[in-house]
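First, one chain by itself in structure tokens, the form predicted on its own.
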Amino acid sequence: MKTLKSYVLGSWQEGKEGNLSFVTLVDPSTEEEIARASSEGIDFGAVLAHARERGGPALRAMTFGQRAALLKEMSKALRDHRDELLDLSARNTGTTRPDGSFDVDGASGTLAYYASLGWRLGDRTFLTEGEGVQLAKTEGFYGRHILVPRPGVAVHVNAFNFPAWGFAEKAACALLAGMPVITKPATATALVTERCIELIVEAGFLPDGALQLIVGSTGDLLDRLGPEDVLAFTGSADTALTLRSRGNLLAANTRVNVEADSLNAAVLAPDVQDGSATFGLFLKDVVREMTQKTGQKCTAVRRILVPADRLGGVQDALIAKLSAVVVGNPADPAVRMGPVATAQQLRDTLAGIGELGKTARIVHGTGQRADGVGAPAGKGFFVQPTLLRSDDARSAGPVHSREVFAPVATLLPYDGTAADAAEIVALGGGTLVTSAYTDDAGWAGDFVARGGGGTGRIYLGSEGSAADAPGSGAALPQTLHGGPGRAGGGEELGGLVGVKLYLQRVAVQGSKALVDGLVGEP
């Protein structure tokens, strides 16, 4: 069984036997033990100092274009070993090949996008923001906002579901901004992340201290963060609250960005007719967002809003498509959906379905553990796609408060108006993405106006987008990934939006001639 190592202080370090026991990683399809991980023995104070004293100065001395070159090489390192990473993904996370590519290709693609963005920023070392403003009667006193790299460390704590993309999308923004990165993947799926970092380190292009990896516990790392550092976290809202409440982070006003779970919704507008291209897109998207990566996506659809008089017909159409999904070991070519990633995830899934069942009834699936095709009987963390239905959306209780991080969603009725749909979606307390399917621009405009304040992204599915739309679950680097309220209140990706998390906004004041000269404008 492989022992995973952390990459810190310029070398690979294996955890020691000690108070922090090794965590065992298993194949979720067979429950075979495949690796173990621990961070016991790591001096986290030294890890931070290495990033601050070596990685930070080296990155800040570079231009955006030079940092872009690093990202391009990182992307290439992952892309050149794509097949290997997909195999590891299947073994460590239970993904089918298409689902694994969503993670692995998302990682290399996001790095490549931010490399191209950095090339366009060119030989600058800081950014200007907005227009300058005269602050006195003459141009003798003038102001301008600029964005400069923060002289701290970016610590990234990532979730289990995207061990490649989760690491890469945060690291791309921080490294382009000029901040060194300490990345901490979820231990259960760290096999994939460790190999990603190993490939990058072996290529030898990153400055010493620019990128470090922790497998296992973070120990006292987070207690050592200060005012110039950034902590970015992806995971549950409960864990996010615990992290945000740490005394040193509050005292130092350490910048914290959170992308948490959310009860994303898909809304079918009343103008969409059965058999239309838009209806077909709605069915395809909802089924994909329920089952891709076994529903283990923060952007997955959890609530499906349908005009009340069409609830039965939509239910039948969804069940017909969900019934065709073959669940099992991704090593079997017939399988279209793998297991959930861990035994704990399976327990949480079954408990969550039971909680949803207090106000909704199962119309497809069993709500129980299942055997998987191509897997030993009684082994593996399998569950069938599960569709529930509640006939009273406003009294559905747990449907709007309990996210089941699995292939589980609930059908809900609404009266067909954009106002009613937006009010029901809002019961979830904030989403990463809300999707609406309509060809009626007026209805769409009303829905966006009423519901836009409660989400980070609105995906509009229509006949015009049916051929190109990637689905609401695709968090593309060009647009915002984050959302208000329950979704964490954070902002990642979105081009420069994600980079600005790691930059400090500074108001520069002085004579216009001096300020213009400083920012490089005539």
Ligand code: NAP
Contents of the next structure:
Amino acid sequence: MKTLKSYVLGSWQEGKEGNLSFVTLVDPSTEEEIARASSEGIDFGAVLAHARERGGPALRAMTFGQRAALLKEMSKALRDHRDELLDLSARNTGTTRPDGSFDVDGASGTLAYYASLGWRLGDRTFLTEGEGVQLAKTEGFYGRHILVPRPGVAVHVNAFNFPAWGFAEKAACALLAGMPVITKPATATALVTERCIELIVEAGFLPDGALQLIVGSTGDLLDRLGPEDVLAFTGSADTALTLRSRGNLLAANTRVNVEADSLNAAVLAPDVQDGSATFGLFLKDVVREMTQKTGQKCTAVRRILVPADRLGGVQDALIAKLSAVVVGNPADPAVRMGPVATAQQLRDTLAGIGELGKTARIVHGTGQRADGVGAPAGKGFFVQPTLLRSDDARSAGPVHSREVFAPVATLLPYDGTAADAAEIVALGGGTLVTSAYTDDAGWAGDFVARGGGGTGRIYLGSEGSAADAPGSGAALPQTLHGGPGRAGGGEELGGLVGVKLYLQRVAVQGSKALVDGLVGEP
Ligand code: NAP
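Would you mind giving the form predicted in complex with this ligand, to go alongside the form predicted on its own above?
Everything in the complex follows now, all chains and molecules, and the chain you saw is the first one.
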């Protein structure tokens, strides 16, 4: 069995047994053991020092344009080995080819996007923000905001569901800003991330210390972070709370960004008629957002709001589409949806459906483990797409509080007004994305005004977007990813928004002549 390696201090360190025991990685379709991982023996103080003393100074000495060139090479290294990465993704995370490409192509695409953004920022080592402002009666005292690289280390802790994209979307922003990265994938699916880093390291273009990989536990790494560092976390709300409330991070005001879970909602507005292009888009999107990556996306649809008098018809239309989804081993060409990624995920999924069942009833699926097409009987972490329904949205308790990280969503009625929809969506406590399907600009405006503050992104599905819209689950690098409340309160991607996490805003004050000269303006 393969033993995964961490990449630290400029070399590969194989996991070993000691105080920490090995974590075993399995193929979720067959339960075959495929690799083991441990970070035993890593000197995390030395890892941090390597990033601080080697990677940081090398990156900060570069311009945005030069760092952009590194990202371009990273993107190419992943793109050139796309097929191999897709195979590893199928093996370790159970993804079908299209689901794997959502992660792997998402990684190379996001790196390429940030390379082009950095290219446009060009020959500069810091950014300016806004206009300068005169602070006294004359130009003798003047102020301007600039953004400079933070002089510490960016530590990235990622979730199991995006082993390639999760690493790449964070690393792209930090490296472009000029911060060295220590990346830690979720151990259960680290096979893909390990290979991504290997490909990038082998290509040999990154400065020493710019990128290190920890496979396994973070040991005492997080205890060692200080005021200049950044911790960016993606994962469950529970882990987020544990990490962000660490005493040393609070005492040092270490910058912490959290991308956590989210009970995303899709709302069908009352103007959308059966058979219309917008209704077709709504059905297609909801089914995709329930089943893509077996529902293991932080942006997946968990709650489906439909005008009360349409609930039965929408339920039938969704069931017709969900019934056609073939669940099984992605190695079988007939399969459209793979297993959930781990045994723990399957346990959580079945427990979660049970919890939702207290206030909603299953209308499609069984709430039990299923056998998968092309998989050995009794093996594999399979579950059928599962649709539940509650006829009283405001009393649906767990539907608004329990994230079931699987192909599971609940139909809920509302009275057709934007006000009622926004209030029901808000019961989820903050979402990464809320989608609304309407061709009525007035209804959309009302919904955005009432519900916009409770989400990081509003995806409007309409006749005009039906041909081009990628689905509400796609976190595109040009627009914000992150949401308020239980979604973590973080901000990633969104062009420069994500880069600014790794930059320090500094107000520079002095004579206008000196400040203008410093920022390179006449
Ligand atoms: P998780 O159990 O919270 O783990 C996330 C990461 O945290 C893993 O790398 C894990 O490492 C690490 N971790 C756990 N405890 C730690 C500790 N005490 N110290 C340091 N690191 C620790 O989440 P998950 O099951 O991997 O991911 C699923 C969740 O992520 C879902 O709730 C989903 O909604 C959320 N998610 C959010 C986004 C977003 O962008 N908002 C994106 C994807 C997923 P080990 O694997 O080694 O335990």
